[in-house]
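Form predicted on its own, single chain, as structure tokens, below.
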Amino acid sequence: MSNNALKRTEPDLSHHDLSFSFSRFLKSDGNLTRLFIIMVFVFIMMSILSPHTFLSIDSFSSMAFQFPEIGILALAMMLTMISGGIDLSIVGTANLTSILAAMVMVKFIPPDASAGISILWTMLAVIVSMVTGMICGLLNGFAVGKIGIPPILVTLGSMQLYMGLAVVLTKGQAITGLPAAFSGIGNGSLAGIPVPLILFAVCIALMYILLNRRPYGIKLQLLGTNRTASRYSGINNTNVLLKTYAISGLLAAIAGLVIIAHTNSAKADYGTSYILQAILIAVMGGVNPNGGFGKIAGIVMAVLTLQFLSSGLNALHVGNFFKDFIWGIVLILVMVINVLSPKIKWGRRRHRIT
């Protein structure tokens, strides 16, 4: 049994102390505190190397408007990770998805509609959205806990499915034409606050209730580290990736409709490279790529870093295939890490008692 699954076997109090201690909270995990450091190191090279275009209050704001789309699909890869698997398919969940929305809005309401037509069809389009990425995963999560196919075989296939399905829709042609209400969720603030930002944030919300006070939270990273053991303590194994995968594909949805809404258009080949920063950001974020282990905190330190970086790079006028170069490099990196960390802590542990 690996070591995060013998951590686990220690009953979690935390919840029962009320007070927070920041530091105390990077000492639980070893690989918080790491990422917390290589956070502040990314911000701080970032500032020293282009201090004036980096910290300025409109590269801020830019941020706050950009990582939430991919923040939002990290999540839903980190949920299929901690089963053990993975979703290769939720690019192209989201675009399908966006694609179907953007219709539904493009088609339905009319350019002299009123204000309350415009919202009632954008809202049905936002509901036809997030009920097919539901559907998108569950497609998945049968198709890898009923017929028993593995996760990165069902979700390549199912990837290429969802963009075929949106390029026959769309004939590879952009849907523009969204309405100004709509595009407000993907540009606009409430109370200075960017609306991305606010779906960021509830999304981090629901999924750390999810998976820190819910039952299903527990069965899911029992799935993860043990899938035989799970079946014999009266887990359904079958039920609980078909929760996993919905909501994946539910999570999957919402960042298209942020995707679509911030370009104010929708087409089949968006964020192709968001599924590459996905995995870097949940691995990186300490998500255990064999399963069983993952923590929101993670995620949101993760994609802050990569934010960091990612603009620092904009602002030193860094192409953006040098970056994909970079994203590969430190995706490298951070696995070797994870991997060789508890090895040598290990070792000098022994070194010690002997």
Given for the second form:
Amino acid sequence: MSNNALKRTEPDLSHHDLSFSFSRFLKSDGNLTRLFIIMVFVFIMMSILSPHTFLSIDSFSSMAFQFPEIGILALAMMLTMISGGIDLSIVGTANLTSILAAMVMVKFIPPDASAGISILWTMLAVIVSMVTGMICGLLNGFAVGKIGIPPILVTLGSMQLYMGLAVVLTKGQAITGLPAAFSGIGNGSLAGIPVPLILFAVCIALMYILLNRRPYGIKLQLLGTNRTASRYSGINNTNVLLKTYAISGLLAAIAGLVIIAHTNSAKADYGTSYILQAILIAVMGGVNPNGGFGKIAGIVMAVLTLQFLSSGLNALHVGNFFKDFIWGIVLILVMVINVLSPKIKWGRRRHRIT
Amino acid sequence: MRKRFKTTEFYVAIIILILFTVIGSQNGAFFSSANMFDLIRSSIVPGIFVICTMMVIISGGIDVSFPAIATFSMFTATKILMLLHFEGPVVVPFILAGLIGLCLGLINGLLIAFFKLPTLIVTLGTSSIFSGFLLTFVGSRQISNLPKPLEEFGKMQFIKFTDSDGIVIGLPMSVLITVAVVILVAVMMKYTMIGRGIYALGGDPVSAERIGFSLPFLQCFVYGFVGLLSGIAGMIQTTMMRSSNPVDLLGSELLIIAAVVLGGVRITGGHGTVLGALLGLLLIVTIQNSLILIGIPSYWQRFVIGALILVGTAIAAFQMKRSTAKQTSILI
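Got the form predicted on its own; any chance of the form predicted in complex with the partner chain too?
The complete assembly is shown below, putting the previous chain first.
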């Protein structure tokens, strides 16, 4: 009893302690531990099943180019899910904004332009796409926060709207012939590290700061947990929602830029299956679909797990449809395990028996 | 009577009327019986889907797996019948597809009822599982020579006549199935305990449980029933297209949900009617089929539908806000 009381008065220093202990980090959250085990398990399984193709430098470098785009989309999904909503329009936003960027680049950069001019227009195209992404997100946030339409409906409608706009802009055709300087971003490396991976890392770092070191993060979690309580505690819900969806749109725009830089073309219906994958990664990463909880580390581990799975299955020459099948099963399994595991409580039961 | 003017159904009906007059005044061909029958024909399969989605949304959930279930059941059923060289009555394929759909729907229902998982994510996952399984293990190539009974059922016409231009116009027999489903569900939702239970479940699950409804049973029933209907709808699609294509229906879920929501079925559950859902479908189908008649290029379709969903739901949300504001002002 007294022991307990003593413990309670001790302040929780874990947040101020800057030294990083991996085991403590995993222990702090059962879900992360499970995810880590799943990730390692998938990695080992794939290494055993196809040691030559999966465990090669080529395969790892192609993985490093592949997962950042979906990882960034999953970060956007995570943010809106923590707020208790969902953003189905991220792929639509990504397509629309990347098409705008591609149009700017293809229209205004003459084939014989000097490097300076071409870089200037590329920068402008990037800014155009990011600003449009934020506007798209703000529109969602306005409809969710101010008018009060359920997020699922808003983003369902705006997904059609943004994709429709993209189709109207391109008349359904693909835009090709992006400048080499730009596609270098998607396929190039900086000091041996693929540029998309660096962009993903930057997004993660910024999101980490935003969620853990800024008041916004706490407000977002409270809003997601209990909207009424957050309103009564003086949080401007509408404001937080606007911010959330705007950041989600911005992240979607960045993902769109990475995608077109990687594929060197922009199309209105590119990557429609990314929606399901982004939701899958977010839910698998431990984001509560009802709102209020989610960790970036979980997202990173879930993205890696899925990439291992997908690359490994590719190495085994398995078709895309079979991958869909596996992903669906993984999604359902992870959710069922997440529901069951708090009820089972292995550790405590063993204590009671002994 | 004044109450009737305030319902969403009323507004949707007015919008449809305006749309009809606008399109009709721009292009006389719109009101031709050929075009009208075309509208009906293109609503036969979506009509059943709309009824399914309406039930799920009223129960407080959302289901995006019905196209996958429909495709799975129709393709697997056709494949089984082909292997058996089936020659019997045409009811059998429908029952078989329905049963396959029922099993798949029950998977959804069990996951949702017993693990209390969010319905959107469960059905996203299962739809990926079903279509992935179908395309990997059952087959991905379209079956174009159907068993004879199905082929004949597809050719059978319910109404058939020749119009003034000499074009033969007809409706397939399967329109009767859709009508039967609509009537059955309308009666069930309004006059049976199960229907009332579904409304109660969507309105307030805790209260529904306290007044004695079994929530797991209701949820399994809803998703199972939806699976059954989807299977039948898939079979109708097969008979109408005269072929079984495993990627035919995939991707139609969002438009169906949009139609249901436009028809005044509240996405939060507990509120909505069969009539409203059907009117919403009519609105979407009209736009899909008729934009080109008034000279709007077909690539505007998606944009128009997206804008319609946003505006439609915004109006509904606005109305609800106003009505709740009124309620609180009475309390204070």
